[in-house]
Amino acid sequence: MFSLEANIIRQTPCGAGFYLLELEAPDVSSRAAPGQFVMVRVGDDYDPLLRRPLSVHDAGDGRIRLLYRVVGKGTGRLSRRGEGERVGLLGPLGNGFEVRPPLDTAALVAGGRGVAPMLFLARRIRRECPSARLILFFGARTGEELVRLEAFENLNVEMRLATEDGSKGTKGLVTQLVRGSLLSDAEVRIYACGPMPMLKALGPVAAEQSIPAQVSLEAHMSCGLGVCRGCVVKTKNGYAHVCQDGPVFPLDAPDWEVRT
């Protein structure tokens, strides 16, 4: 874990309130793993006081990229920072996705801003399991919210898109696309990040087909270090900190009846 001031290389709007923030952070870039996150201080002062947890969207060449959506005062202020400015950074933090061969098919299941850690994961799978089939199941409320598709296409990731209003892809929920799509391959794994109802709905889908699955939980947190206890969740083996024990857990670990 590193604590540093990182230079902003660029900040790019991606549509629907999403931004791609590219930072110069060689130590974090070299140590980060897919599924890990960083805590970002959005301004030069203490307004807001707390850092914001953001997934590592991609890393390499001494840089990290963070994909986030403006949802409040903190991310709104971060979106107004620009090239040449610096932001406080703490990380990488948490436990990431486990990637190991053999792997025939990787199903990356993302809901809304849950797409943030998936590009880095896709790049890692391409490197560790080059012959694996990669499919991104990406759902959102509208087509405008299906951001960063070109970056996945550049990694030869197949797309299965769903929107609740039917403006792009299949009308409905992304979990409906996953069901029945993964029967034919021997070594299949599901990697997911998104809203709790989506992750909970994946449980029966994975169980019916005996597919191992890992999920990245989203949680409010103040420190990222397990001190504030703002991100404690109940699991089947007791309580866990999302920041230190996760954010990635086996799909069957959280107590979904409590979480949703």
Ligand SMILES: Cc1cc2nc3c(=O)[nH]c(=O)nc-3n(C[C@H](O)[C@H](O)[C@H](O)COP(=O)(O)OP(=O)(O)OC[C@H]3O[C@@H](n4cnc5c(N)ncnc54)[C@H](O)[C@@H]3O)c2cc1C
Second form
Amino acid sequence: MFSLEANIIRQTPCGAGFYLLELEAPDVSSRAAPGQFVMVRVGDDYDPLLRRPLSVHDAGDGRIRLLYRVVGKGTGRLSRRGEGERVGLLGPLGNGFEVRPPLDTAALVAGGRGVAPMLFLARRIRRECPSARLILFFGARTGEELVRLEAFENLNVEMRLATEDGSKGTKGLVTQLVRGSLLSDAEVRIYACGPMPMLKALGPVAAEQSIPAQVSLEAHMSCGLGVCRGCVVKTKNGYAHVCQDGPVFPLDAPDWEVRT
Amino acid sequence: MTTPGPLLETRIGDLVLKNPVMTASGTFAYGAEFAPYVDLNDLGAVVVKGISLEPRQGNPPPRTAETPCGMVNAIGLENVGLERFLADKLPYLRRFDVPVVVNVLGRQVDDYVRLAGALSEAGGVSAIELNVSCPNVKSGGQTFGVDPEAVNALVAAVRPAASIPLWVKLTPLVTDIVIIGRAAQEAGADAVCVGNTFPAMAIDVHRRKPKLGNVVGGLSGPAIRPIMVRLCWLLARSLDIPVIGIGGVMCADDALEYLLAGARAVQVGTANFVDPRTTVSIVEGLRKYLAEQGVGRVDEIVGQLRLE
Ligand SMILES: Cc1cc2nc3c(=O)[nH]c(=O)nc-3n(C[C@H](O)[C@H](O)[C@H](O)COP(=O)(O)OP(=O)(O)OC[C@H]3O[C@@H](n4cnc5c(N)ncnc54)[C@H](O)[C@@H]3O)c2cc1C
Ligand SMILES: Cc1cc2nc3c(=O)[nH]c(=O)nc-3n(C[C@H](O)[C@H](O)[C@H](O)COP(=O)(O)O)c2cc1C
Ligand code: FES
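Alongside the form predicted alone that was just displayed, please also present the structure of the form predicted together with this ligand.
Below, the chain from earlier opens the complete complex, with every other chain and molecule after it.
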């Protein structure tokens, strides 16, 4: 784990309130694993006060990239930072997705900003399991929110898109796309990140076809270090701490009944 | 070890601290989590997460919400419990040359007495800090800390069981903090810490729901500092025992506010989340301030607020 002030190399809007932030952070870049996150200090004063957790979207060449959506004060503030400025960075933190051969097909399932960790994951799977088939199932409310598609195309990731308003891809929910489109006789694995209802709906889909699935969860985080004990999710064995025990969990670990 | 320049050493009763900067309970876990960022030997003391007799699961999520210049938390005193603290956490802290202060919490007087006894005997614990912001089961759930008689009775009961220094961490939500401070002093407390988080709540207006699973929580961070500085000042003027300032200490100037108001030391809480190196930066900043002001020892500025 490193604590540093990282130089902003560039920050690019990607539409629909998404931003791609590229930072110089050699130590974090070389240590990070897909699914891990960093805690970002969005400004130098005390409002917003706490760091914001963001997944590593991509890493390499001494740099990391973050992909985030502006939803409130903290992400809004971050979006107004630019080249030449520095941001406080803590990480890489948490556990990552498990990527291990044999792997024939990796289904990356993303809802909205949940697409953030998937690019780094796709890159790592390409490296560790070069012959694996990679499919991104990506759902959002509108077509405009289906960001960074070109980055996945560059890695030869097959794309299955869904939007709630039908403006791009299939009209409907991304979990409906996943259902029925996976082969359960080969080595298939699901990696997912997105809103809780999406992850919950994925449960039966994965179970029907006996496909092992890992999901990345979110919780309000104050420290990201396992210190404040704030970031809990209910699991079948009591509370787990998302920053320390996760953010990646087996799909069947959370107690989905208690979540809203 | 002798360091050139101003001396940062301070005393809380018989306990000597290398410098007046400690961690606040619940914001530094049991120390190990901060080892990548801070040399624990550089701290005045490590105050660990509140310990109860039995492990506690804590409250349902969400447990934290950010508010302007602060945060509200309702962690629910999740902790590993006395037994695991002694077996798994304390041995790690003993490896460092830093006083370990154990914050304790209970539901009834007897819980505190048993905790104080066990921690005094454990070895390697330098002081016990009583968290009196806990619901007192005997008085129908009202917190110990709001009632001078309850505080007096609690400290008087724990005192004989504690063979090491006993600090009392007060709640700020009282009409007259000095009455509570005196109650602790008369019962034999070695120091008072002021204070714990301020009871608070935050509401999500779109969902019309409380932002915390527990509905209410405690406010911490820079937002509460002016309130705590005043309470600290009131106590320091009235008590004979040392006062320790807590609340929104983010930098050396904040720590100095407390020292000038009369605190002999400070604890750093929420700031550890903002920057894990806050404590050591503050120690550095204090050293610089003393040099600039031509002050030889940090003790010389304690309570030196000019009021003409
Ligand atoms: C491990 C992890 C990785 C994440 N990775 C990404 C990412 O790569 N890209 C991205 O866009 N977002 C990511 N998030 C979510 C991101 O942290 C929140 O959107 C952000 O903290 C909101 O801050 P804000 O100040 O803009 O919003 P606020 O004004 O604080 O709140 C706006 C909304 O965001 C919610 N929120 C606030 N804080 C958090 C939090 N810590 N976690 C989850 N929701 C929160 C609030 O409930 C509210 O609905 C991640 C969250 C976690 C826990
Ligand atoms: C996440 C969190 C957990 C805390 N846990 C405890 C605790 O276990 N016992 C206790 O006496 N105080 C606890 N506190 C209170 C702090 O020790 C401190 O008194 C308070 O946060 C004010 O200081 P600050 O503004 O520097 O954070 C906790 C505070 C926070 C933010
Ligand atoms: S965010 Fe503090 S314990 Fe997980």
